[in-house]
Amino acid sequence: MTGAAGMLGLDVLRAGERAGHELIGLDLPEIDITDPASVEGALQRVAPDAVLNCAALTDVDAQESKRELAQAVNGDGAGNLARAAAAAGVPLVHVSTDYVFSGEAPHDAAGKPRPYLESDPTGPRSVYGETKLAGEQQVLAASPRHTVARTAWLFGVGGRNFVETMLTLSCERDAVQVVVDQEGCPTWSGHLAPALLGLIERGVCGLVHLAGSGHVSWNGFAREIFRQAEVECRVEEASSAEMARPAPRPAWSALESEREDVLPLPPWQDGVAGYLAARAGMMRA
């Protein structure tokens, strides 16, 4: 597994241990996915039965001014891994993102907004989204055994994330401003990690969506965090225009799978509960 030192990678290692798998986690400097020779050498040393790629550049705003680096890691780096895995005759699961979509909600037959499905057209509006889409395309072109798993609004105890930011701010102020005009699927890495391993175990190939079930605005997400954490902090409404960032955020990025062989993740609210329990356990330790 690549990206072993990241938030998702750490949870994948824990999930693999619980499931009785022998996972070998690699990160810099053991492997540099932007270097084909480094990738090929690592796969020859490890000789894995499958590869799970959790490595990526995820600082969305910074990538607006670093397109070449973003392409090298998120695009060509994913392709390097996918081609090396194909040459070694093993499947690869690659983690992607809701940012590959335009952020304009598709609609159901009744005219109501519905989540994006795997078959919906993409249309990224940021460097991050464009380079992640390039990575998807290279992975799927490398082998029919490979899998791209799109997820969204990821949070976990092993890295910076929205839940931790909200809890920190609640200790410093009486109120926070959070946008109401961006809707998506909060996904706890503690739920996503075993689901990714499940894709490998069951031989699921192609493009899949894996995100916390249901969807909510960032504002509603913050309210639920404070409710479950029993924190007294007001959540005030703000617009994306008021909270402008260098990279555009999708106004709509709810994800759902239309595939019968993809098991849905638990509700995103359950993910919040799981995160808070894991965080409390780490703080006690």
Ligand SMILES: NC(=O)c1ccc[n+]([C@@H]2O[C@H](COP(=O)([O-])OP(=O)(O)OC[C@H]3O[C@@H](n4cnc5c(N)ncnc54)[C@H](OP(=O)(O)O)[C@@H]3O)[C@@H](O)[C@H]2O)c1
Contents of the next structure:
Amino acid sequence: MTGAAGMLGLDVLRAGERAGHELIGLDLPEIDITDPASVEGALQRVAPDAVLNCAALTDVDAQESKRELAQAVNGDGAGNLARAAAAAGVPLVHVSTDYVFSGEAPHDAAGKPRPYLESDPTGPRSVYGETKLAGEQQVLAASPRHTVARTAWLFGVGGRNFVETMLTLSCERDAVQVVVDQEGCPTWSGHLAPALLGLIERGVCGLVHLAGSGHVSWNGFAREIFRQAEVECRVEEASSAEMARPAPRPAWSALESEREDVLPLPPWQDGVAGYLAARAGMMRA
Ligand SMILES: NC(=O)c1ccc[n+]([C@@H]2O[C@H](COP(=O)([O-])OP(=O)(O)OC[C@H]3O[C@@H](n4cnc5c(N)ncnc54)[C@H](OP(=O)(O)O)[C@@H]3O)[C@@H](O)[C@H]2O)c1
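Having seen the form predicted alone, I'd like the form predicted together with the ligand now, please.
Full complex below, order starting with the chain above.
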């Protein structure tokens, strides 16, 4: 598994151990996915039965001014792994993002916004989204046995994330301003990690959507975090225009799977509960 020192990678290592897999986690400097020789060398050393790629550049705003680097890691780096895995005859599961979509919600027959499905057209609006889409295309082109799993709004105890930011701010302020006009699927990496291993175990190939069930705005997400954590902090409404960031975010990026072989993740609210329990466990340890 690559990206082993990252937020998702750390939960994949835990999930692999719990499931009894012999999982070998690599990150920089043991492997640099931008370097085909480094990737091939690592695959020869480890000789895995399957590869799971959690390595990426994930600072969405920083990448607006670093297109070449973002393409090298998120686009061609994913491709290097996919081609090397195909040459070694093993499947690759690669993690991608809801930011490959434009944010213009598709509508159901009743005219209501509906989650994006695997068959919906992409239309990234940020360098991060564009380069992650390029990575998806290279992975799927390298082998029909490879898998691209799109997820969204990830939070886990092993990295910087929105839940932790909200809890930190609530210690410093009486109120926080959070956007109401971006809607998506918060996903706990403690739910996603075993599901990714499940894709490998069950041989699920191609493009899949795998995110916390249900959807909510960042504002609603913050309210639920404070409710469950029993924290007194007002959540005020803000717009994306007021909270302008270098990279545009999709206004709507709820994900759902239309595939029968994809098992849905638990509701995102259960992910918040799981995260808070895991965090409390770490603080006690
Ligand atoms: N975070 C989210 O909200 C979110 C949402 C949707 C999808 N995703 C996707 O989920 C996956 C995991 O995200 P995450 O939040 O766990 O990311 P993360 O915490 O940033 O971890 C990514 C890891 O990849 C490593 N890496 C970077 N460049 C590399 C290279 N050239 N070769 C090898 N390793 C390299 C990073 O090392 P350094 O720290 O040294 O750079 C880091 O340890 C990514 O594919 C991401 O696009 C994330």
